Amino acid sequence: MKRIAVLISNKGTGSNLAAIISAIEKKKIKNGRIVVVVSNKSDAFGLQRAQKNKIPTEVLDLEEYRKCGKTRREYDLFLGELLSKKYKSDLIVLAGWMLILSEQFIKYFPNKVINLHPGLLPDGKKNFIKLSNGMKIDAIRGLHTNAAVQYAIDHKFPVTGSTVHFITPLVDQGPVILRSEVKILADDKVGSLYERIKKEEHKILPMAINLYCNNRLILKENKVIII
């Protein structure tokens, strides 16, 4: 049984956390359970979701940490220690986490941290991704939530979507586990498009977690093979 830590922020309603909890309850995620939900903000709605489901929670506010005279490096080290030693986490899931995690954190969990990104990403350093229809579009890197969705609309992409990938020290360049494409309609605004993207996220994130928990993901030459 894999021990899962879910990291969230206060940008959203915690719906991806809710999707993970639901998938575990419905046995769509087998061999995995959430042992802690961590937020960098105390007002994250996802913390309430966790508490209602009797899941332990932790709040680690970077701003408060810095007010105590501590550095970002110390913050990442503390977070790594917390999740590895106190909660003995096997898998870290970033479900709306807004802080870029450094090598200091990643070293605790090599190939054990997955991120949900609101845009389509290629494997590695390519600056474009080839869609299922063969068309190429720019990769959306370094943008979060609404900003990533707005970018796709502003640049008149025919399609956008979400990507679940392993994280590496290179931001948004880790090996891709799953993607889901979402067509952009002519009258789409951020709200309408993001609503459809989230429906796909609620599918692919639990799917990726289930694959990991059942040892079905193999990394070879910096690419994910699903067995």
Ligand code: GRF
Contents of the next structure:
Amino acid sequence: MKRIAVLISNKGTGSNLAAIISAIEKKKIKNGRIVVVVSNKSDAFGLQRAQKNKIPTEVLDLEEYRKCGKTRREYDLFLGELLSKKYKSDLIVLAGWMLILSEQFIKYFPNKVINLHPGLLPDGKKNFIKLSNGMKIDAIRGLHTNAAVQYAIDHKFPVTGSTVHFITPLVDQGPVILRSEVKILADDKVGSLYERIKKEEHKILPMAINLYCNNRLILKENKVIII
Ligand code: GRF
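Got the form predicted alone; could you also share the form predicted together with this ligand?
Now the complete complex, all chains and molecules, led by this one.
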């Protein structure tokens, strides 16, 4: 049974956390359970979802941490220690976590941190992605939530979507596990488009976690192979 830590923030609604909880209940995720939900802010709605489901929670507020004279590096080390020693986590899932995690943190969990990104990402450094119809669009990197969705609308992409990938110290460049394309409609606004993207996220994130928990993801030359 893999021990999963889910990291969230108050910028989202915790809907992906809810999708993971439900997939575990319905046994769509086998061999995995959530051992802790961590937020960097105490008002994240996902914390309430976790508490309702009797999942332990932790709040690690970076601003508070800094007020005590501590550095970002110390924050990442503390988080790494907490998740490895106290919760003995096997897999870290970033489901709306907003802070970029440093190499210090990643060292605790090599190839064990997966991120959900509201845009289509290629494997590695390429700055474009080839869609299933052969067309190429720019990779949307370094933007969070609404801003990433707005970017796709502003740049008149025909399609955007969501990507689940392993994280590496290079932001949004880690090996891709799964992605899902979502067509952009002529009258789409951020709200309507994001709603359809989230529906896809609620499928691909639990799927990726299930693959991980059942040892079906292999990394070869920085690419994910699903076995
Ligand atoms: C998701 O859309 C994810 O792609 C992004 O943060 C959002 C979190 O949404 N990284 P929610 O809180 O799970 O609804």
